[in-house]
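Just one chain follows, in the form predicted on its own, and it is written as structure tokens.
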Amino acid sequence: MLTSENVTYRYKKNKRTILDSVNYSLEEGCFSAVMGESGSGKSTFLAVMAGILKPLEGTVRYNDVDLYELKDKELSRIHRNSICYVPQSNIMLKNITVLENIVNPYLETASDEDLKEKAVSLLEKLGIGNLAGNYPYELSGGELKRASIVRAALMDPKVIIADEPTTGLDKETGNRILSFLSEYAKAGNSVLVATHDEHIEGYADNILRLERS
């Protein structure tokens, strides 16, 4: 479904290649973690991996499509519909309530009445069904974290692509994340996590260790 081939990328500012030749193959159905100590390129991979981070070589395909030959009207599309990228930084507007920051970017493509009952019961999933009427200056890191998956799981992508979910997290908050993602992916859809979560390897179908270069 979505695979990288020969895929290299070098930092511009100091020339150090962070991933050399990675090839990988994230397929329907299954929950992929990647692995390493800091600076192995984790966090690079997932973006290039989710179409946003250009590879100096090789290709990324997704569902036999190269990710990085299309036009960026293109490659928004898949964006919003297929593959939903995840940071660890937080993302949400601080001046809108956390339901409709969850909300408010697929209004274009389903009812407001549909979208908000779909993602207060994702909300109530992950245990902040209490918090959509909160801002996001209101949330905990952990919150935020939940609520940011919520909204990338809202439109039912095949694909999510989450960097370090559980960073900084209690075990009981991380593994509620990380069983929910599990549950998404066994839907038939399919999950790629960065981590230095251990507790992945009791969620994870399969790991991809990255080496520092």
Second form
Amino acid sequence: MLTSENVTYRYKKNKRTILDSVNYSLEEGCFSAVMGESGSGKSTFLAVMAGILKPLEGTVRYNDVDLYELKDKELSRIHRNSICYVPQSNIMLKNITVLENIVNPYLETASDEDLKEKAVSLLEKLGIGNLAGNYPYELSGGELKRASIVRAALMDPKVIIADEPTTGLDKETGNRILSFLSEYAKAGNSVLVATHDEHIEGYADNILRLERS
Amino acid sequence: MLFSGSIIKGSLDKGMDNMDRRLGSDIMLVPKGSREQAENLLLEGQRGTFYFDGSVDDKVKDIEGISEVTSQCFLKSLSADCCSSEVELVFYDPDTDFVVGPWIETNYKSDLKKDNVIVGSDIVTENGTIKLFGKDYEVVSQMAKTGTALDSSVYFSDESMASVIADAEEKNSFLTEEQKDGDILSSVFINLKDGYNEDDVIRECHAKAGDVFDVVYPKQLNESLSDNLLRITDIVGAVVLIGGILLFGILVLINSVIIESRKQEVALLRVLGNSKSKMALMLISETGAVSLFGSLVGCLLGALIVIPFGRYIGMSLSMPYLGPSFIGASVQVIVIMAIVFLVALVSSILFVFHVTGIEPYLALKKEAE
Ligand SMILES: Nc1ncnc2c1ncn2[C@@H]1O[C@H](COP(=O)(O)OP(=O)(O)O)[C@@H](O)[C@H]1O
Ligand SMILES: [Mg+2]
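Show the form predicted together with the partner chain, please, because up to now only the form predicted on its own has appeared in this conversation.
Time for the whole complex; same chain goes first.
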């Protein structure tokens, strides 16, 4: 479904090649994980796969479409409907509620009410339905992370890519998130996460290990 | 600031432009010893009481090299029944006039009848008439605003002079013997034919009319004043220009801060499927709205300062100052808002391209780490 071919990446300020000709394939229905020590390039790899960081060399294809050859509008459509990325940090606007943070990015494509209804049901599924009307600063890290995942999952994308979704969270919350993502993948989608979390072994279908080169 | 500066400059320029037209004669003969008063009249519009014999204009008008001659007579400080402040009366000859004519705002042809008057812009009329020494005069025209004491003058045809003086006497207004005599003039305006030398003509005038007058050169006076004014309007202009540059710098700074601070948000929105162009539009319209609002507030504040104090500014510069009309000011507000808006637009576009140009992943990470 989402494949990389000879993906190479090097940061401008950094001589070191972070990703060296990586070939990878994310299959439908799979919950996949990327592991590796800090600085091994997990985040970089996820960003390249998500279509938000253009690799120096190589291609990333979604259903045989090269993401980095697309026009901005077309890539945007894919990001809206098909490939959703959850950054490691929880980015929320402070002056609007959690629910508004979740639905606002999509307001152009669907009605406010439909989106909110959907968001609340997803929040409930992750156990934080009661926090929808709260402001982001009133939430804990784990709660914010779950809200971020709901925001990514709102339009039912085929692919969710999440960078360290459980890092820094307690075991219970981490497992809750992992099982949600695993379930999401099982429903005919794909999920790719970067993680240090050992519990991933119990959820992921396959694990890519990156070495620090 | 931009607004008030340009209003001041515009008003002084306008006052000056009017001045040019007011001083529309090559030379001006005034009674001997009253040159200074006459110069004050020209520069500040302060009337004086100075007279010479009423035949001076006839004596000089056939001199070789003179193309036009017209004369005026002033009665200063005659308190009239009509007005609270003092009014100054000017008698001129509509047939030969070339000095008052250009001032008349509404179209008015030169046949000013005996009971007709033209009034300065500050004179308030009642149903088109004005009462002077118990007699009603029909106001046939009102002059354009000059920003000087001329605005509170009333202009009569010279034919009315005798009867006005008679009325004034009857009403016990204080008149000098000279004024009662009636056959007097205050100044004679002369335009020369091309190619004639002023000095030759003046010498000839002396020969014909005797040694009864001093000469004032309105155009020279005007030039020195113009120089003065040019310097001031240049300074104001420079301030406006510097203000403009500052404005651009400040807007660039503000926009860069606003937009930088939203880098992460923009990156997130893009990751969630909002296109670059949509983001650009969002940012530009936001900075645009902010700057429009800001410039509107600025203009209002500027107006609050400049409009009430405008006269005072003109006075302290001892310059003719013509304030903007409401429409003029509105146009200026619109022009300035358009400028500010454009500047804001240009400065924000720079940053918008910068912000939407970077890879979303890198922008997302920036503040997170
Ligand atoms: N913006 C950047 N500029 C330069 N080097 C970077 C940048 N981001 C990450 N790196 C380097 O790239 C390497 C991989 O980073 P990252 O993909 O974040 O690793 P991981 O997520 O596995 O910890 C690190 O060694 C880091 O120093
Ligand atoms: Mg990382």
